[in-house]
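Only one chain comes next, encoded as structure tokens, the form predicted alone.
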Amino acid sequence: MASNAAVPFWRAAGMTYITYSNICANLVRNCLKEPYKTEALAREKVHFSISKWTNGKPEKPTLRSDSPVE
């Protein structure tokens, strides 16, 4: 039987590690000073690609943005 002494932080809280090291990154994001701020929050934006499978083969990709609300 594990302890549960040895069981970091974030997962005592409920959180998963991806959660954790984006509140830490929103963070530091928020913590920097201008130019480097901007900088930063303009890197944080996402883009990608949603591909739909219809009878075993691919659909016309979404291309989709996600970016933080501001």
Given for the second form:
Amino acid sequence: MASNAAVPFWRAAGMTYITYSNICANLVRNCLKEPYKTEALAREKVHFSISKWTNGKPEKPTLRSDSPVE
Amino acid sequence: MFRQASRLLARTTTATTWRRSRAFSTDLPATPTEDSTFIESWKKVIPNMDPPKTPSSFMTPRPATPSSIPSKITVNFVLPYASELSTKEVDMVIVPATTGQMGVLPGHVPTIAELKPGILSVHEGNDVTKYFLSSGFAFIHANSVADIIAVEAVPLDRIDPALVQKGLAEFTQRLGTATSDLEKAEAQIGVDVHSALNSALTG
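With the form predicted alone in hand, show me what the form predicted in complex with its partner chain looks like.
What follows is the whole complex; the chain from before opens it.
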């Protein structure tokens, strides 16, 4: 046997299952009809703030409100 | 005191370590499954100490497999943001597994199936409800309960055919011009998902 099982093409290209699954979900959401599409995309928006720490103190946080783009 | 120490040690070591050490002293097979065989063989080798508890004795027992096949399967279909179907009793479910469309009837062999983008159809009497799933997993248990989890699932009438065609054309073109492995993989995923959407709308 070459390997344990036939590796799916996305895993061979270095992608993990969650990345693959999220890409599929995003593509499906982008193909929806209008009121459902905006609801779905709004539901998936993420907002997060990142702050780097140096010398035990947090620096100014950066806020990111990215829409889910892979 | 030493008796307690070995019991504490036994609790922290995993069941597999115990099996390996027992393999040297007894002829048991490498993977005993039941607690009772473990306890019996323990008593044969070390009759003076109480056998340690194995991880399976801490677990809640699995629901019993009914001796006769139930007449309906119980479906739990969940999404990250909503529970579409919760313990609904239906006659048959067809799931889009990576190995092809798989029909699940009551009494199906326990299976774990990875799902590909495709149609999930739930058959109840004469009604069929179809959903397009983006990807996910289906767990079918011995007691005819099916847990289907998907990231995104939409009824077919919410899909816009024009957007599907546009997406298919765009990703087929991207597949042609892709250079790195990752770009090729992403384009291939796009082509797969849009072709599945297309056949869902037309089929």
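Take the two forms, superpose them, and find the largest set of C-alpha atoms that agree within 1.5 Å; that set is the rigid core. Just so it is clear, the model here is predicted, and its values are computed rather than measured. Residue numbers count along the first chain shown, from 1.
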{"property": "Threshold 2 Å Cα movement between these two forms for P58, core superposed", "result": "yes"}
{"property": "Shift of Y17 between these two forms at or above 2 Å (CA, core fit)", "result": "no"}
